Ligand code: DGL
Amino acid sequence: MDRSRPIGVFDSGVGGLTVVRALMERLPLEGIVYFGDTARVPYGIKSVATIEHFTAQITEFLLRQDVKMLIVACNTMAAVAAQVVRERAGTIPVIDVIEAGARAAVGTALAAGIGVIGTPTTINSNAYARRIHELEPGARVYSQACPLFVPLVEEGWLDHPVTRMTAQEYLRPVLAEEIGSLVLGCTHYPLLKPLLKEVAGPAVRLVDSATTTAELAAATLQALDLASVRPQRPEYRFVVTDVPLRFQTIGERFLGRSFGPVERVDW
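May I have the structure for this one chain, in the form predicted alone?
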């Protein structure tokens, strides 16, 4: 396989751009094609069959872009449709945020327990707890849905008193279990890291779904001898299904930098 081929990253909307940001920092030589299904977000209220259908469509689109790796940057997709991606990808390696987060979580001290926060859909799927227990049967996992975090992040209220109060309420039952690590099980949540760290306290290690995914991607590319060695500046493409302007406005906050033209596709 040509090592100069890009990495395909996809999400139901803008949240996966935190994964792209981490990839840019960890793998600065790699090209990236990002797909955000902004016309059909949110996925969390849809049936499993619908999510699987949408995921299959996006996977086929990215495979046509000649990618060398697929990254499922949406926790909802990863929770219910990761196998759909792997079946269609064939020999193309596939990693997802839940796998990366679970692996990183079990790498911490388990005696104190592991907290997981995410959207209601992700938490109700039990995907993180199930995978953590597969990796470490003795782990104690405490999960908490945080439905207000996504709209607060997209509003830009990253250090707002309302967000701080919301975080204190959400984390109170999890912190009461004396956890040693807290998995940020949504790609929006890395933008809240400073606030969450303050609320959780110094004894709790935050497991960032974006950086853990970038680390797993780097290790996978290295193991498969697929890491790019080209010295020229890599190409980044951003593809959405609706309203590129709004995506660009919010997305630049997630990405931490400006990006060029955003492509729009119609199914």
Second form
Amino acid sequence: MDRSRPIGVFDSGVGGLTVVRALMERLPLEGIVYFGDTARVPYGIKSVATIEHFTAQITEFLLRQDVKMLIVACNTMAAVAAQVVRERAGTIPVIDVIEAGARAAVGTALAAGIGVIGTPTTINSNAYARRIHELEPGARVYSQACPLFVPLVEEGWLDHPVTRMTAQEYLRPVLAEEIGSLVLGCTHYPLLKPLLKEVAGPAVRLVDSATTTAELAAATLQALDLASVRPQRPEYRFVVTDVPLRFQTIGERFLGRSFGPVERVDW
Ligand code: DGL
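So the form predicted alone is up there; where is the form predicted together with this ligand?
Okay, now the whole complex, with that chain kicking things off.
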């Protein structure tokens, strides 16, 4: 296996760039092909059958790019279609944000409960709670869908009174359960960290599924002897399904840096 092959990372749109950002920081020698399905985003309010179908298409596309590992950066796809990816990937390792987030959540003090927030499809799937209970059967998990957060983040309202009020409203029932950690179960939520920290208070640890996924990716590459050892700068490719203008503008906020040309794929 050629260790210099890129990692394939995918999401419903721009949000998975929070995972790419964490990967660039944690694994600076790894090349990345990022796929964002910008023509069909958002996934978080779509049905399981539709998401499975889209996920299969994206997986096939990235496998054709000869990637050495696949990362499901979208919590919604990870919640309802991770199996679709694993079935197609064969021997190519697959990691996903839910596995990473669930593992990080149970690593914290469990006397307190664990809050999980995400899109309606992610929360309705119960995927986080299921995985957390597999890892820690006694865990108390409190889940809450936060459908307005994705558009608020894309609007750039990261520190806006409307976003603060929305967060207070969504988090009220979860915070009433005396949680010790809150899993940010959606690609967009890491951008709301300062505001969520303020609303949740100092006693609640935020589990960021972007950084936990980068940690899991690093451990998996090491364990499988797949980590790149190239000394030169890695190549990053960004592929989307709609005209790239909005992706480019909003994406820089998610990625924390500017990026070069964006490719558009026509299915
Ligand atoms: N990427 C999605 C997630 O992490 C959020 C955006 C969407 O609904 O497609 O759940």
